[in-house]
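Encoded as structure tokens, the following chain is the form predicted on its own, with no partner shown.
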Amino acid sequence: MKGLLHAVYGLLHPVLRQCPVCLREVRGEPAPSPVPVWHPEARMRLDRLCGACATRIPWIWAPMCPVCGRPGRCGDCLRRKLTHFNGVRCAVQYRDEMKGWLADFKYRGAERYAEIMAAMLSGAMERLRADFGGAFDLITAVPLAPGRLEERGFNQAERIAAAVSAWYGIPYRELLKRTRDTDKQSGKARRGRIEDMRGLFAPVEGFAVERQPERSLRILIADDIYTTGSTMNDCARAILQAAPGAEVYGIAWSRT
């Protein structure tokens, strides 16, 4: 009886939710939606998005680079000379849709998108720790140059890896500084990016993290965004300059 009148009661008081992207409101439970997210944590912030936003997700379901995980032929990783980072996955593929909701994210000020994408950035997690195994150690951000994140106000690739440190209970650490600013990034070729990113990061003052006597340390850098690989690999480097025998790993909300 009880089971009787809880339906009937969702049928006259149906669910009322805000879509954290559109903003529209949304009555009835969230359909369910195929997710590469396991995370009950996340999950639950996937199933706030309304149908229509939750389809427009461009999942990367199938990596093929065993590098970086591109979903499709990836000459970045062939012509690399030295790869300093053990592996890297991405969540989604970086298309018209994504690229707006990062704007907002970034550019506007919408906050309400950085649970969202740390949710999306879980599945780049999760498959990263399905195709290479074994647990990390420590978390870090790609560092945003001073003067940006002084007019932005925040480092949004920090915000998504600090929501995946807690729910996978992996210790979130700055490792990380920029010893230069550059000019954006977006609209310049491969090797102007290259360039750009050669010698760019260094590890921060002070840095020391605890060595595992058994195995190798596991840091893994987060990003918001996959292109070259190119601020992954220095990022990588500047790692590895200060903590010699480490494997880093990479995970990014979107791979171009």
Given for the second form:
Amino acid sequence: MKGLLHAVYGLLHPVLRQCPVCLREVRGEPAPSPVPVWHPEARMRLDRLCGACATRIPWIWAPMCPVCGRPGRCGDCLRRKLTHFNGVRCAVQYRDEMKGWLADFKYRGAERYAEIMAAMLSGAMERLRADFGGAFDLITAVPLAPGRLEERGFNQAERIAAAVSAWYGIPYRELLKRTRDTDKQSGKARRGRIEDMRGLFAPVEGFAVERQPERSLRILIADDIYTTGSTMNDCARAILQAAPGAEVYGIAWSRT
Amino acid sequence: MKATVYAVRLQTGWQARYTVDWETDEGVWLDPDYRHGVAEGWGAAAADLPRATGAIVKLKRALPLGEAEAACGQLQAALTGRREQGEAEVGALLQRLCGDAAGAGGKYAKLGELWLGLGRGRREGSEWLGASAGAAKEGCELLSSLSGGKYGRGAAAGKLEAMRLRVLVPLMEGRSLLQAEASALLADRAPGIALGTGLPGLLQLGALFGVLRLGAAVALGAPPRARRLRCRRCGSGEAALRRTACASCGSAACAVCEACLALGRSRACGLLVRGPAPAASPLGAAAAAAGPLAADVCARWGLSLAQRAASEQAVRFLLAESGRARTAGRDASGFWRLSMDRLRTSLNFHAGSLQRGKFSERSTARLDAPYGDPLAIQPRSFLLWAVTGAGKTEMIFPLLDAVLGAGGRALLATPRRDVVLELAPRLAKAFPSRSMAVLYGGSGDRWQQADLTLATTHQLMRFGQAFDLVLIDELDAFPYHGDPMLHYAAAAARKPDGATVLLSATPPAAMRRAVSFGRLPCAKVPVRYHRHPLPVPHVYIMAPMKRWSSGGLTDDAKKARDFSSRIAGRQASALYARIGASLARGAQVFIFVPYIKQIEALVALFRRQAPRWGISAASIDGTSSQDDGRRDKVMAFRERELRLLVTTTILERGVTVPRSDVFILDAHAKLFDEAALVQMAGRAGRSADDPDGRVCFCAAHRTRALAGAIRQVTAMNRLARSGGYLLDLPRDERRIRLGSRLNGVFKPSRRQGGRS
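Switching from the form predicted on its own: structure of the form predicted together with the partner chain?
Now the full complex is given, and it begins with the chain already shown.
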């Protein structure tokens, strides 16, 4: 009886939608907020956010650094001696709210964030296409160390890369592996990170991509966060090692 | 994580088991040296451990933990059904079940292969029952206990492991932890035996001894809902579960519970560890052995007459044998329900005592969880219904005393963290000789085992069958009220034969109904500690706030000429006069409004009135849940620096300001339910020197909640009077106010006051 009444009540009740981030129930359609994303699938996901959460996203509207897309002066790209990737674009600035979201997703394992963050990553994807031309052949993600992967249960970069791969029709392939375990990168100075990263990634065994003679292969690496660029750089190096002559690009969800 | 399923033949027959660390099981069953070492370290004779009387049939492929547990259950059911089976048959069964469990489509193809493999195994007499020669990871493996000696773990390793287990087991008592939490507990409480990767082995040894209960954190529910998954930690059903690909078990759809994510990830391949099954609660035994009388327990605490009567009743309930509790059910259905519940709990309990045996005979001690509607009233509950300002906290002490005195463990759970922090020193002072753990998000005592635990309701998730008494304060307050997860946690934290005592000034309607039908024993404290009646709210029918609160601001001429807004303006000035009268008599004035956004405008409006009231504009302020300076403002209000405070329901509980009057604006608002109104009205007249605070419900129309709140207050006052708890005051000093009589200053017609 109670269940029946509940069902009737459910029919009469206005449709409430839950914001995937703050879990608050929002009634009706939220006011559309501007997002730098065109893909309908990604836009649909971003529309699920409640107004408060949507306006809190610090989008990078105007990248300034031509290499990494930082919206301000960028010392990292100037200081780097050897840059293996051709260009990187990031979707949002890594501010406090975004730190909270990433911590919930990555460390607390709230996988409901995966789609939202993938939708946000689409912003970086589209910016990259606008700046460097479209048509990527492969997309891959920065791998986790096996131990951490087992403990966490998922690779956050792979999750968001897989969604982007499906939306934009770029085949996803696992191309990289970690050669050794490092401590967590958060809470390390720039120098330490760069030292740590050297030679950390290697191409997976059996990494053979069919050569396309008419033009060079364009490979995309996805990551959750871009800090100094050392991770991205080493991943690009590893890919170039296995596929010389390829063009490597990167997208990251956030830029510090 | 992954687990291995196997079947072992004991004296009593085949037993299906699963293990999260095969090497430990292998050592215990098959390696005599290791076995001796373990027995020595544990302090038992090796002969007491059950012995595998034949070979062990093990599935080579490790399954995700949840699947392994389910497959093991099915296998056990299949094995106990039949009489005697050979290894080959068991192997076939195992493989068939696990093929099912893995959800493989080619079930029959596999079966065919299997028979082929078996035939070959027989013919060649080898140990291998491999399904096909190519796939070494498929199929079953036959391990014989004769081939000892080749396992290189040895006696010393076994002894060390068993000794570690002896340290671990008392720490795990009454706990319900995920693997990560268990390892944090070990690192904190026993850093000497902290072992990073060896933890599953240690836990598995505990499971083999039957002193730890392992299981998947998300698993299939109890029989009526045996097809749906359920989080064993928070009780959430399918609605809160999300299935994702999992790298730790390799499953493509591993269920994760999203409801209790804040306390760590509970998932289908995650290990949930429970401590040893609890011993019988000492409460019933204490009553049988002529322990202290309820009256004696309560006499020590300096309670008032009404408080004492109620806590005596509660203590008697606690100490009573189960039979006496049963007589509380008056009507037939309540009686039967209670006794059925008793029966069920006692059955559970017997199962628990069996598991406590030296070496668990059951496959793996199952994690039983309370089932049924988590929001339903638990069996063996008691409601302590005390009016606001009755001194509930004082009444808790004798209850805790009774339980602690009998040697039990007690828990006091409250929804709010500041209450925990406020109560902790008082409890520590009251029970100096007892160990106490104070738990809230980020507290340092997280892994402490104590006689008395003081916790926010969320922290209960880390306990399982731990407490003889679970006291829940403010059961009708956010976030506990209506949250099935927290109710489940509270039910699971209690020992099956323990008791729950619920405290509230405003129990929800369902609970009141249960009381009146006799399904829930209850003691009422109808009077405040100062023995004056509760101030009865009176209703002032006036225009809703939106009609007058912005009236002074808009200079819309048409609106000003509007007849109804002129009425509203006059009603507002009557309200100002009432507020002025309250301030003039030296009272602090609480103004409650339904929404945060209304506060600012109202504070501005009242500040303009301040000179007329003879107070400074600075002594009028507002606060809400979004105000960081809330604590300071409440302090200032208590210190009389602020005279008038505009606020929302955030201050409806737990705030005591001497000499205060309460005005509730827009009291007809849907947000103000009966409980909220009673609680807000309860802010007035709390101190002995001003027991007659004024309470005014300013509403556009009467609502059911409004009438219900007034009825509750008057009913309690009547009860207090008939119980003789009230102070004997001369007739004229008692201010019994009837709403309509005092409402006569300005009497707007109903039509005008109603909705426009």
